[in-house]
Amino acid sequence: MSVHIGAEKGDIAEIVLLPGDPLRAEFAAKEFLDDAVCYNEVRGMLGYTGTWKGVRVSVQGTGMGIPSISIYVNELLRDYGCRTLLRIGSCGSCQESVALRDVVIAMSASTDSAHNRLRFAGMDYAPCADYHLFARACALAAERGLRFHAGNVLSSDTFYQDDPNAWKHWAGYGVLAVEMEANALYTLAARAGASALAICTVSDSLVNREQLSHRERQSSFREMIALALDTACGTTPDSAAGKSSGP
């Protein structure tokens, strides 16, 4: 066991999907994985291990923000030997061309957090995705005909900004969307020599203030979860649905 994950050695697969919401971890495990077993309930941050098309996979909730995901990623890498980590989450579009339900595949992750300034003694570090995971995700998304965008995202420390137009500065430099975790995930994976990628579904738009309902999010997230699983496992993308639709 680690401090925040109540699993034994061997309970967690080398491939781990990382949703922020622990209930999304439960949803992904039960809808997509075969023989899913819950290995963690510490602090309500659910974690499951099962198989996807014969490949062993875990799904671990991380909570919201850089401090929270950093705790879980550190322990997964250090204490459980995980080697391939994919964030599956939501994001807010900051480009007119990036619409609701679109998939954003994060090639790199900027941040307004100071966590890497502290780590690198005031210098800038540019964390990016693992190339092979990134290239495969883009290829699979294109094969499926998904509306997707690949590029830079912003991992923000602040969900509710005092300045409601702060996102526009980042948008002016080509940032596609705002989320809260990818920058830390990429940094920690790089330090450990592991592979990481963040794939997000656009759940709201900072440009026009549109947003998906809870029901619409669940339907759209299915495509993202299946894409992440096939990307991580190197399996054939024969279905974008979960077990209930018979992948």
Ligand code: HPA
The other form holds:
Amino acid sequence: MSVHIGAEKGDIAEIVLLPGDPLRAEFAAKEFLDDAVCYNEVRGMLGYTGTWKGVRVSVQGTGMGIPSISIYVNELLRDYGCRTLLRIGSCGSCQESVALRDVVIAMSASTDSAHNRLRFAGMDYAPCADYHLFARACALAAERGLRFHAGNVLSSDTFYQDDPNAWKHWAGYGVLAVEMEANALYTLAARAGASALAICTVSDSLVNREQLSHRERQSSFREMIALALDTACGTTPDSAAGKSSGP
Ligand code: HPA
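Having seen the form predicted on its own, could you now give me the structure of the form predicted in complex with this ligand?
What follows is the entire complex, opening with the chain shown before.
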């Protein structure tokens, strides 16, 4: 086992979906994967491995924020040989054109965190998604008729801020939405020569303060899981049915 994941080598697939909430990892595994087995309960950060349309895939909770996701991504890459990491999360819109329930596919991720300032000795690094995952996710989202946006997100260190208008500065530079993890995921995957992508559904709007209800969050989360699985596994919507899409 690694420091924070109680799995043996080989228990975790090369492809891993990464929701922040461990209960969402459990939900995704139980609702979508065949033969899902739980490999981690350390700190309640549940992790499961199963198959999606015959492809082996894991779902690992990461917790919220850059320090927490960095712990799990470091260990998945270094200790378990994972190669394709796809965050599935929620985000807050900072553009009028980005509505509740829309999907945001993060082409790149800015940050107000110091983690890369420390790593790059004060210089700027531009973390970006793996092109092939990004292009596939956009193509599948378009094919499914999902309302989606592709562009820059802000991975913020703070959910609650002293200045309630801080997001507006980023919005002025075209940032689509705020979340809290993609920047670290992209950086760590790049260092390991692995592939990463973050897909988020819009759960709230910083522009007009609207929020999804619990039920709406759940249904848009389902669409995103299916999109993420087909993106990461290279499967198509009509290849052999998974649990969510057929008997
Ligand atoms: N900020 C940061 N992360 C988020 C938000 C937000 O407004 N909404 C959903 N995840």
